[in-house]
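In structure tokens, the next block holds one chain alone, the form predicted alone.
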Amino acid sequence: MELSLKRKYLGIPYLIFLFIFVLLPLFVIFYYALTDGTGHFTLSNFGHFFTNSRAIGTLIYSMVIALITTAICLLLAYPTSYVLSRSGIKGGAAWLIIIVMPMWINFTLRLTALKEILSFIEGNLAFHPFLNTIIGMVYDFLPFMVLPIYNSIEKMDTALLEAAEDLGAGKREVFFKVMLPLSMPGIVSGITMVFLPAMTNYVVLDMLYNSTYIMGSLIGSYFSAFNWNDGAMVSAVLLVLIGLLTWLTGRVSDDADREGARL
């Protein structure tokens, strides 16, 4: 029983740390996001963004520009993750800590970088806005999809593979139907790791040189402007988009689980 007890206490400091970095923030935004100027409840300031033709306008291009992203990440990081956890290449771990060692560098240092080599063969970085964009976001955000579909990977069962191809499966089939299932909890991890970042990173865009606002760059210009209710309303709109998206992928990762269980 007093060990027991112990064991509570030891949750204080994540209850007292969810409080005050979690909960608190979460109520601030919210209060201003449901009130005017004068502190009065109103829901005018969710109807001014659903009839703005501009929020909506930047809503729009935020998700095309994450759904971009997030799509060319998976389309690279899947075959590199797969080649270094399975082709018996040597030092696989060594070349993973390459992919991720960009991480380690101060993000304004890596994109000055990224501008430059843009720049020397670009000449004039307005001239590609839209694309220079992609390309920050997929250099920023890479490893960010590579480590979780690397680690489910390399952690997947290969009696599993071996089985289906003793059953006749071809290597088609394999990958259809056993790999990629078992791994999908990491390609969930993946996505939700670069789709939200995508939406709101709006340094890529400023330090590239597009013009184009995206939700960041929204929120930013309301806060700059000391909007506290317009920029808390729309960040409170990103977060139910948030916890949407976050709900819908945690629904596959589990059937992902469910079905590599059953497997």
Second form
Amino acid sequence: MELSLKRKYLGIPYLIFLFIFVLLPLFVIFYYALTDGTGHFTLSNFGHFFTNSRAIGTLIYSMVIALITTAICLLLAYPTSYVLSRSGIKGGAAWLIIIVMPMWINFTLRLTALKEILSFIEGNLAFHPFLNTIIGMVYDFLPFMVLPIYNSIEKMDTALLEAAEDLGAGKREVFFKVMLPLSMPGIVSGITMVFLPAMTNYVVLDMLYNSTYIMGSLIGSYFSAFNWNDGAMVSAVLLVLIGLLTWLTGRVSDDADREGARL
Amino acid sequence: MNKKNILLPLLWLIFVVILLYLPIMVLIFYSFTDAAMIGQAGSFSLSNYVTLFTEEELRGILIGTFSLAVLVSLLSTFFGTIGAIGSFYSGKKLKFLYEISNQVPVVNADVVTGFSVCILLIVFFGMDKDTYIPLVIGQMVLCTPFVYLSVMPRLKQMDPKIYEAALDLGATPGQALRKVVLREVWPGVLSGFSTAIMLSLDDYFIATYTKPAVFDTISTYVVNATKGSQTEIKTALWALSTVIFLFIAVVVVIRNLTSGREER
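Next, report the structure of the form predicted together with the partner chain; the form predicted alone has already been given.
Full complex below, order starting with the chain above.
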């Protein structure tokens, strides 16, 4: 198998790239998070974070924003995806392109547009910082929720839905017991696409004049202060959270896949 | 399905599209006026566009952002493509290593990716930001995994026999790879490239943490500009949004037309 060896070697530069620039930074993050400015091992970076009520407040505030944003995106995206693939509307693919296209326009420019509109409607953005943040996040991330859900509904086997109907299930039952479980992988991947950015994308808050911090803002402010150790500590907290979320959603979509296979 | 059922879904879609497009459309409309604020009365004017293309600073940012996107995307496309091919022909364990590490930047928050690249290259290795190397590498970390992900399905779809056939017909492994495998995965390479371009143009966080202080991309510039109150720059950004909107619209349409043709 000399030939297949050759093809295999082709990937080595990328493997090295991944190792140095993707995996190594993760180790360096944990190294800085667990040391003080002079390189000595310490847990105090984490200690300060988890005993500081303001830091915990930031963590909770980010989660609240992310939860609300994700819920609203889901409520808007599911019917949209459903309508696109199941209602018999003509040109579903064209509609999908239209709905997903804003995803590719620079998000700071889209936020500029939103900011102008909101200032026009509200007079002063400072009156409703929380509401504006949610609107901004939903506006920014909605296409990322539509795409995976649409894909999962689109590739669903229609025969399963018809079979359920033939076997006497009502419309409601077909939806809740067949359709929704089958679209779970799409929902889960949509949630991961929205939840994490909503916890960390502090530009949305900055541009809409919400001066409250979310997790991302902490990294930004430690970066500006050249405080690498605390910045790394916040990144490490986020990394653990991301790892958990990925593991959890991986399990859910595995389960959903299995469930789908069983149905 | 009967006609009555289509009205409600159609209204819903129109509602969602209006939600997504209203701000952009209003901005595009006002970019052609001399109004300094949305809602202000103004008359038709192209002055925003004149500013956009003549103001030295803005022009530099546009050129800089697009050059960076092209450079990053070319490099990412190269690494992502050879990475996908190498991984596809690797054994199970090595393939798992590829897949897992490739997935890290995809699931990671951009803030964390940017900060971790900054910590590694600038703080740990002491690299100079002004060389642009951290910026290029940082954006490559963001873009390359998506190229890998768009090439991989093409490799899986490919008929493995054609590569063997090329060898039987006297092609060297290198030739077979270039003329057969690469040609088969080419649509994936192209779509990976355009994804990389768009990711690079959209990036704010990686750039903030790794760029030289004197260099600005569209994103970092816009975020800083909104903190200031220079009206002329602000309204020129409306014109920029319009231009980018049209650019993306054209790219998306072309991309979908070409991929549609291929499937047929």
